[in-house]
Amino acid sequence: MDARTKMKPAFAQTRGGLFSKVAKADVGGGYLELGRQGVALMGWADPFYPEPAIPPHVRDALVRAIDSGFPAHYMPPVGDDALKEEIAKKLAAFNHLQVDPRRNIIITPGSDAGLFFSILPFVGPGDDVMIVDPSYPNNFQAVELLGGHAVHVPVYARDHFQPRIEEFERRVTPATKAIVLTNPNNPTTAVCRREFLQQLAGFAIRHDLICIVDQAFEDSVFDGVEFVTLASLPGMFERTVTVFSISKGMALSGLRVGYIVADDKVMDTMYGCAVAVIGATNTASQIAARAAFRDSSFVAKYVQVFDRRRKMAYEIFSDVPGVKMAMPESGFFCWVDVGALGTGGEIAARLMEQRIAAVNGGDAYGRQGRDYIRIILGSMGSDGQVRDALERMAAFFRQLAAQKGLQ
């Protein structure tokens, strides 16, 4: 028998690459095999992969913990109190959120688990959930796996991918339950401005909606753009669940530590479900994360690297016929319009066939992503490696443009 016939439809339709090719870079082992073949791996949002990326003080804390033997034991399923105290300090200083570390924070084994856990209590069959399109694929998939209906709210290049509140207004229905927002956005890099977030807050309050906000890329925002945490706006903390990560700005992806911040009425339920849904986050990783939050000065150096690389990509692609790219506002990736050369999926496949680079086709990020590719600029250890891969991509794009008669 095929046990998939007994699965819920959304699960039964999901494929992980064992019986067919899967385009997503984070599924299966094929992606790593490409790296062994000399392909530049620019599809995983894992800073500096595969080069070492752990600050000395974080490494030392991790080594001391392992040498002590304590990491063989559980931390509390809701997270280490000492780590949550450090996070509360950061939330006050950076996010303008005053929280009780023992009532408003839960530690999760990475922000992907945190995102799913944040959506899980609120979404079920028949619920509409509004999601900016394009945005992080898991936003759509998590809602669909839970039986909800993902309502795609488009953003447009002509608006620099800034959301319009009118697009939300025209899609709200009596079945609308929640909004899932990635801010800064992955893959467009757009950072939601205060004015829009104030409008969104009013919209959510007026329609009595829950907001789930993924802020994984909040650490790396450029050009003086103000970053605003939606939960910090008046009337929003009690209806917003915010998901954070140490994988991106801190470049500690392998530690698998994320955290959720929410009102204690939400958190009481999460505390009660923690063992059943996410288990306890790795003990050694939480001890290392404590050290990272106590001294996070190393993040500024990473932001400088990401800033250089976004400018590098813009410089290399800006004069390539058939290619359009805006300067990234955040993160360590770029969102490139290759629609004049082919669909994003086609171009991503051809880059792999040519053994140039593994990037992400834009269709994974929503209906608006068809003409785009996402390129991770924070991957690899050196700027030189990144430049070489980008220049080889640009040369390939020029060849395609010439074949199509583009100038």
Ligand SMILES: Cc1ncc(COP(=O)(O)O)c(C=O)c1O
Given for the second form:
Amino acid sequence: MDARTKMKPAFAQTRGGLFSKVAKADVGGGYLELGRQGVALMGWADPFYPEPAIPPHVRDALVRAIDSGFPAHYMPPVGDDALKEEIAKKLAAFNHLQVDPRRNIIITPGSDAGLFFSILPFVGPGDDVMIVDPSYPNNFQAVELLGGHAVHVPVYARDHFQPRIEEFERRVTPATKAIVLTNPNNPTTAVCRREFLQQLAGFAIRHDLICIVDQAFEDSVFDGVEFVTLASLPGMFERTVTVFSISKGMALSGLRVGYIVADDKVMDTMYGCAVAVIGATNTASQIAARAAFRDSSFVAKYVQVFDRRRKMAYEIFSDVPGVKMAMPESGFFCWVDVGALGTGGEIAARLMEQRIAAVNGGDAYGRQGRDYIRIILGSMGSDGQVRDALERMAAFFRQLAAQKGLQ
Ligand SMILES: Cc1ncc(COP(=O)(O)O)c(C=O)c1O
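Okay, that is the form predicted on its own; can I get the form predicted together with this ligand now?
Following is the full complex, with the preceding chain placed first.
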């Protein structure tokens, strides 16, 4: 018997699994095997991987927690109150959101689980959900797994990947239920400007839509660009679920802690089904996360590293024929147009074959990603390792460009 025949079509049709012919960089142990073979691992958005990167005070809190024996027990399914209090302070200071930590925050086992949990109550068969294309693959997949219809809203390099409200207006229908937005965006690194978010708020209110906003990369925004939390705009808190992570800016991905923030009415139902959906988040990790929020000064140091690395990539790729890259606005990766050399998927496969680097083909991020690759610059311990991998990539691109007669 093939149990897949009993599955909902969206699940049965999922690609990239066990029997997939196309290696998916971010699933399974194949990726780690590439690392053992000397391939530079630049496909996981995991800062400093595989070097240990845990600030001493967070490590101490983790070790003390484990020594106490208490982490063998559950925390409350909606999360540790002490951690939520720390997070509420951060939300007030950074996101301009005043929330009650006991009512408006749920701690999740990472923000991927948080994102799925945020979309789950709202999306089912017959619902259209607007998603910027390109953006984080889970946005599309989560909506489709729930039976909803992902409506791709394109963003363009000529706009520096800033979404345009006209592109949303053009696609809205009576079936439109929600917008899922990754801000700052992964993979484009674009940070939505206040003006656009105000337009989006007006659009969501006018069409009575729910907004789910993933802010996993909010901590690393460069060049003084203002970061605005959509939920903080007038009239938006009641219709927005915001998803956060400690994996990226804090580089604590292995702790598996994320959190979601929403108003009382949304949280009423989410609290009600938290056990069924997420169980509870790891106890030791939540205790360590308290320490990370109490003193998060290390984040600024990481941002300096990411800033150096984006400039390094920009400089290395700037004079490579057939390759176009804009200076990243946020995060620790770059989004590179290699369309003149091949599709992003082809180029990513060739970089892997050549044992140079594991990067991501852009088509995973939506239809607009076809010509692109995403390169994680934040992985690996030293800038020198990243430079070396980028230079090897650039040399390979030069060879390809020469074969195609590009100058
Ligand atoms: C935009 C975005 N959201 C969420 C996640 C998931 O992060 P985590 O589950 O580690 O919090 C990622 C990871 O790459 C991401 O890029």
